[in-house]
Amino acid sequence: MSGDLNEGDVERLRETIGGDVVLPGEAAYDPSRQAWNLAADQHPAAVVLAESADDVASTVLFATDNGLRVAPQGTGHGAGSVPDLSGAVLLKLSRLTDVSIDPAAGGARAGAGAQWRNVVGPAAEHGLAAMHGSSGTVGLVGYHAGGGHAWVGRSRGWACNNVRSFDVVTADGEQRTAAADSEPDLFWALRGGGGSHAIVTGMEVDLFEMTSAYAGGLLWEIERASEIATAWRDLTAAAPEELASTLKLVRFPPFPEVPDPLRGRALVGVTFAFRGSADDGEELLAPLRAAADPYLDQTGEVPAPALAEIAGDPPDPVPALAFGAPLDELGDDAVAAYVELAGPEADVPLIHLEIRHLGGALARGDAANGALDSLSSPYMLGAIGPVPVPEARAGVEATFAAIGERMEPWTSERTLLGFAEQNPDWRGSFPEEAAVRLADVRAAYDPGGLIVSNHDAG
């Protein structure tokens, strides 16, 4: 694709949609082009700033006559492995923010610009909770094109099999619905497979029902890590699936916005979500007290959209890079690698080193399932680099190559798309009847190959 703008055809892009249409030299056009990453240095053709589905279909059929590809963004979390954006226009959806809830049907729509902390809220009013995962300023759309992680997953299964219908623009700049009885194989591919079968204007999600929850946090100096990994590692062997947890090896920067107890240390944690009691929540804790007393306790009774903000992510946009792995197994060998990587001895350029427990839903599959079915890996590796300056990024990927390295005995040859920046080739994440029936769809809907997507299933 060439990639050279006609002017006139800018201009009546220009009038016909509600949005705007940005390019190079502009004003706006650094600001327009940035990703909620902001490690993610992207330069595209032209950015558009689309305010509808009408929007979209027209920059797709102005991409088509342009000679360019169009790269759909609505938050930008997962821009660190978008691939270069110069014969691209991006298509911002940050605008596409509306969203409604339906207490009847137990459901929620919203745009392709929202955000989970724009749905917790309005569902709470319903006694309704979503399947969101460790932060609310997450996109719904690409945090289910690449699965969705929740809290509730262990007993609910992947959040991009409880969609109920997308709203889409093909690449041929037709506007359609994809749901079980409506373009069914976009909509299988849709659920898990990536970003690049299709643009997402809108979807459907279900909601279910849950007031509050027994969670938070608690948190160790450093130097337990030892005895905190392997009693948590303990814990989830036996763990119940109304129960979710993340084990961390993290490192707080010396900022002045970060609480004091934990500004410039070194801890280790275990942040935690149960459907359950408080009491029987706490009995289940009990052995991560016994192990050592907590440095924090921030556990308790809390409201359901809290659960969208008790990892601690960061609320406005970072400078960060990313690195997972599933785990397919976590024995003693494992633990003692893991804490060797980041505990007290390392000397590391993370923000965090940290273990999920999956398994439970996560690992059944079902013949109704998206294109991700299921995962039998039970654990989840994952890391945080910060590269505040292009400079740190060499020392972050450097250990990231080392923890791969080290961990690499029982990495699971599987990875999950949501949490493969490191590794953006898709097929690795799918056995190979599904990579064939995504390269297939992807063939169908698209076989220009005009949509781009950070895992792009061409």
Ligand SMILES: Cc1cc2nc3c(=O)[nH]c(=O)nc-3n(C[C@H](O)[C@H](O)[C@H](O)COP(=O)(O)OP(=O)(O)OC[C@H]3O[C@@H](n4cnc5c(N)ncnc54)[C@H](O)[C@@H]3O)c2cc1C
The other form holds:
Amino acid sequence: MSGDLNEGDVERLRETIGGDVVLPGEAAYDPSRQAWNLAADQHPAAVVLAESADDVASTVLFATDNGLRVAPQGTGHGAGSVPDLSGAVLLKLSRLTDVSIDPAAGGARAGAGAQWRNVVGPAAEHGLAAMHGSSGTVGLVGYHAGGGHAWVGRSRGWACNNVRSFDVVTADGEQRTAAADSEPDLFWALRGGGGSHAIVTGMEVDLFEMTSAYAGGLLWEIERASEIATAWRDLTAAAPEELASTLKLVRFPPFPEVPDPLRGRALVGVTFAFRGSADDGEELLAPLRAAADPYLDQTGEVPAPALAEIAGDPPDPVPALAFGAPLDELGDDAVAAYVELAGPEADVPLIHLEIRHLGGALARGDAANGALDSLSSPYMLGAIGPVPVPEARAGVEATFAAIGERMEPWTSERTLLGFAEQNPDWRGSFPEEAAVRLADVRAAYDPGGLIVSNHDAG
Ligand SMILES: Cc1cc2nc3c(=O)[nH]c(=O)nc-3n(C[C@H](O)[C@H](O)[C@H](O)COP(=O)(O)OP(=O)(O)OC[C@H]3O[C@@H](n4cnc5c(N)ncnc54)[C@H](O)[C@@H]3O)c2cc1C
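Could you give the coordinates for the form predicted in complex with this ligand, as opposed to the form predicted on its own above?
After this comes the whole thing, all chains and molecules, with the earlier chain placed first.
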């Protein structure tokens, strides 16, 4: 028996729940504690693999009785900023993958273990699309807890403000529904306010009509970084809200699974999705093609579910650290600094240094919105650094520090929770009034601080 866990309590939990309880020392412990981000080395006092909301409620009561906290996790994409779990039960929700589409109501219900790739296909059967971001394997719950930057965000806002309801278990072990007309403060906090206020067991989200988009990626030799970055900045400054795009300076690893034209190469790329005709999309992107002939041009009309793949995010688990910082300006000097940091002259341990275009509806507030109401920053800087061995961590962290320092003149004072792995203090992601309200909701629903999140809010 591990640590101070009460043996009888563990046996009772095992008998009560439909899922599994795994303790340190057991053969299943290592695979069970593993997160999608392989760089996160989690050592919880126990792992519970839940199969129902009842399992979650039983786990909460078990943890309370044993003086442990509870760390809910869906996929583990956001595990990089989860604190030490030695005094916690790691509560895996990954088996709760049920998804159902209600075409008449234009919504989807998803279990807390659902990933976007589980939603986009069934939604498309009804001509509907979802508010996912660049990766199909990100889980809905953690994504919305951090706000949710979707391909269609510039026209539809933060994904969290398109959530209809959450089914939750609160720190007292009660099962509740949080929606506009039920537990409204909790509903507000769960929409972009981090994962500290309740354990989500399922949720209902808006879908919208879209069957296809003009989308894809253009890539150039890294030597063209300066012209492309400037052309992209100019293009985004005047872009309609239907056009979303990301600029990337990429180092493709020399691995056999990377396709031949990309393997081992340093390139500059623009990935985009346009809700409009291919003709209009081509016209919008013309300045990029005019700036330099692309090395690879993979653009065209794609079915809506393909948007969950066009960014080329890895579908399988990887060991990596992430950095993210909203930018308030992107003038010529900021573009030059960006290119200097990861362009042709730079030798950096990064997979990419990207700039996402925000703005549009992401910057517009609404009284009905949740904790992440709006963010005025028009761009967001992001970086991913691989850590195949623990010794690689220091080099990546030093690179992130150098990026942060060089881009500081244009960096927002606000962070964005879903991308703030290096700044786990949740307060930086909210205006003062929202931070106070989040702390109040935490005090009301989890006064003992039972729930551990990757941004321990409130
Ligand atoms: C490759 C990649 C691409 C990404 N692309 C985007 C993007 O385009 N747009 C965007 O907005 N974000 C993006 N992200 C960031 C992503 O949204 C966050 O990492 C998010 O935390 C992942 O959610 P998850 O549920 O998959 O991960 P998890 O690590 O399982 O969850 C993250 C946190 O959410 C909370 N949480 C999870 N499940 C529950 C639950 N059931 N109840 C209560 N709290 C819970 C916990 O605090 C947990 O620590 C990306 C991340 C990666 C790695």
